[in-house]
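In structure tokens, the next block holds one chain alone, the form predicted on its own.
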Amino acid sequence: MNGLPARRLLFVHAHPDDESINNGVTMAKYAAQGAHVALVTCTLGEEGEVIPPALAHLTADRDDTLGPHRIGELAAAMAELGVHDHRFLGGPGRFRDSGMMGAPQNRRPEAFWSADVDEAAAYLVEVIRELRPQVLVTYDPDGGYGHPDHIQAHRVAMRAAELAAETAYRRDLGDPHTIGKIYWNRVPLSVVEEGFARLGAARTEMSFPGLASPRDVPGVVDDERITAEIDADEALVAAKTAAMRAHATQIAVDGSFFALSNDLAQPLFAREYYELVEGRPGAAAGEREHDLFAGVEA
């Protein structure tokens, strides 16, 4: 296993800050306990807007050069986490932003969405079969709100499981690896009503000159579709709000809230969620684990 440690957890994302955002508090706490944690980022977010005016310059439609910034922001976020791990699928540049759906950009044939599934998995399978996770964690099919590179960071996810399983499939990738549980990163619907309850009552504290909805937060489902929540100390929600701010072009982050690049306030949820969709449940039925890795150490 060249000396990787016992428990092994990859996170696929579509740009950097995604990570941080929805899974900050689990990368640290799994860190910080000794298991290996790695993410793979799909492009380098070429496509996003710049909150700091100082630097509206980095833009796709000025000087382009925010996806070589957003690399560097990442590797401080990740500094901020203890994940020594992050990688981009087919490294740095390989695929591009492919901005918001319908975009012209997305039609570039260097863009994400543009890719071909199967040759973009091929990619992530030498890193599963590398790393040999127990975990994965990734987004749902419509990518947590639609945006088509996470649309398309799902497709590869899962896509890149299957073929990494293998015995036939590319040997030249490493050796076959079947990894144990696959998570879609999820909130419940009650923590966000909580959320945007406790937003407006904080609403004239904040420095957001307007307040996000509901709808604005990926990955909202019924509460009862949640099979894991990771809790948080004080320690690791400090780690995942760092990170968060390390992102500095796409996050604004103003004590337990947060904006991005709209300057829409949204709560900054400490616990976080996921849905399992492959592999055994760790708890009882109607229960949730409270550990992505229960079930699988053994």
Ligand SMILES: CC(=O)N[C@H]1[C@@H](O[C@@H]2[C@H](O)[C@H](O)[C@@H](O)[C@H](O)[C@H]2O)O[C@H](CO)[C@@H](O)[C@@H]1O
Contents of the next structure:
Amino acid sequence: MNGLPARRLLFVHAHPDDESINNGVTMAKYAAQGAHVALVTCTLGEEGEVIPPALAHLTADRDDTLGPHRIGELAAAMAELGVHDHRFLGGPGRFRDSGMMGAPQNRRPEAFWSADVDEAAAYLVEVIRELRPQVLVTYDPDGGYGHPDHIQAHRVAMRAAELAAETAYRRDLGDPHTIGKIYWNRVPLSVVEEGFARLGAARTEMSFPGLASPRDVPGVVDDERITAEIDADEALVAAKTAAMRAHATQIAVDGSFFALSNDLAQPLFAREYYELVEGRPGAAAGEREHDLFAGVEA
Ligand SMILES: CC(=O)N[C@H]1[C@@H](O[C@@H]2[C@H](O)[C@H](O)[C@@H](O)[C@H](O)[C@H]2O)O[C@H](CO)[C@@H](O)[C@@H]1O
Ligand SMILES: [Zn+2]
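Switch from the form predicted on its own, shown above, to the form predicted in complex with the ligand and output its structure.
Up next: the whole complex, starting with the chain shown before.
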């Protein structure tokens, strides 16, 4: 059909670094199994803070070259995960990082938060109709933690999945394709609680000055809402850790913990969790899937 592997999985994220934090194990696992793993990142992360002092000049209020720098960080992270198909929505720089919710940058015309959802979704429809993935992964409606670009990435991804399937929609963008299963990134509350207990016990050996709190973890839900978990072995955890380290302006890693530019330590989760929101479950009622492709037609 399109010369791609039988199993095709698409991730949609807001900034370079989100994919490694949320899905590093999952991406590396399926890539190693020969599935086609594709990533669409909606902005270059131009408004981010910068951890290494030697790179502080990159920030938007100085050289404003953090976006191009993060393209390189993302390429390095994808190399660690064995992912070769990573794109920017509408091309690099089409939509700019909107900054944190409430920041003046939110209102810039070029900000992703200002984008028309259907206009942005058309770019993703073209990718969906090209790759014809069986599985799509994105954020929940709150974007995991309320960042405007994460919320917008959710909206654009869900809208693009709808439009890609419509026979009357933009056939210039390819033949209609219905994605079999859509998942949202999640972390079960019990795992967050266990992770922060581990963090508290290790705090004296920690290189980070502060501790994040469980509510800082994106996408936390009661355990019952988790429908899939992707298990990790040592090699996959190492790949995820290396990919997170590759995003050096945004993430610092210390063993099985990490901190963002706020310097607040949080657990680095090995196993990754998802909530199926569209499509047929691939496990018995009440059971968790251990394969995102479970139950989809090839
Ligand atoms: C993980 C993620 O979504 N990071 C975003 C986020 O970065 C945070 C932001 O700079 C905040 O001010 C810091 O306290 C926090 O430590 C950062 O993780 O927002 C950035 C600006 O939109 C974005 O570039 C970054 O990828
Ligand atoms: Zn982000």
